[in-house]
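First, one chain by itself in structure tokens, the form predicted alone.
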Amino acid sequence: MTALLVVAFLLVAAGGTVVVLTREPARQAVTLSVYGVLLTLLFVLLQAPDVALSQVAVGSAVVPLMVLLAVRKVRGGKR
């Protein structure tokens, strides 16, 4: 295992414990974001591009998205 992937791993474990520990759903949905462009960091150095370009589409914009659009949906209920 290179230094490199060691690093990625890393930065993927702690990118993850940013988005669980970050209380506040829009804010989470941003580290959430992040978090996805870590692993797609990750799956580019296990020579995985196929995997790579998926989690950029959905785990770093879809998903993302929907969770800021589900917050906004629920305290718009709420007024």
The other form holds:
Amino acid sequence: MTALLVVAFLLVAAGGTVVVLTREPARQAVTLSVYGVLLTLLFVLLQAPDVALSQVAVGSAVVPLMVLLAVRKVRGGKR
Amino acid sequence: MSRSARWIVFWLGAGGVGTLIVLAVLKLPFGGLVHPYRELSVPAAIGRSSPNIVSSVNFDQRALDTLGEETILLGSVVGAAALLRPSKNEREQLDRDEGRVLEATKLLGYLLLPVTLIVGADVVTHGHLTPGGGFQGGVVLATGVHLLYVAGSYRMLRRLRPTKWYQLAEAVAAGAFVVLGLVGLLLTGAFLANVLPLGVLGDLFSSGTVFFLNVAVGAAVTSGVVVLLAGFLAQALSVREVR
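With the form predicted alone in hand, show me what the form predicted together with its partner chain looks like.
Up next: the whole complex, starting with the chain shown before.
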């Protein structure tokens, strides 16, 4: 269990770094979504299924969707 | 503010927060055997027929905090909806041609739509028994509705998801939470006191007000997220500047 936890923590740290280093907002929405899934995995391993459920729905679905829609709107205005 | 001054302010703040976090984490009983809060909250939750301790804490033992959180959600949805409404020189215009949806996407979307809605409703109504509750289930329900857009079309989503209804439901659900709290205040003298019959531990209709507060929050979160996404979708897909 501890080994799994270490792997999950490392994945979350790597995922967070990738999100920060992604400069393009539309791509960042995708990396943020992947990061959300990694965070969900960590919460499940830490035996917090309630938090994991919130995270998977909000962090990997709703927030990236809002970012993508906002990016589309901003770009559409320039056309 | 000059660049170097900004860095000084940043490092002062970051150093302060960092020190406080390290000090706090060092005192945390992480993985230890002493849990004073658990000793008190678990018997209280089981005693009031909510085997999901998290829900008992959220909707019974500290329900006032949840009311605060729900109000924050309500406030941010109202604020975002106000910012996202079309301005004076913008009109809603629907595209004639919305492009094509892959057959595989359509099949998967329509298969998953009822499944997602049932899972969402299950997570909301079993909040006092199993992991989940009004917030989690509400977000699942709200995202599930949008499979209509992914598998169908934006027109279809707009027709089957009248934003007005969801705006109304958001207000009614947030109000219901307060009304349940006031009922507790009237009957026992404590706001949000658990006054309803507690039922048998493990039954669907048990845990007193926890069940109903879960459903109220579920309705509020579903409609809040739907209203929020409706605003974003309209801005991205149909609101156009008119000259």
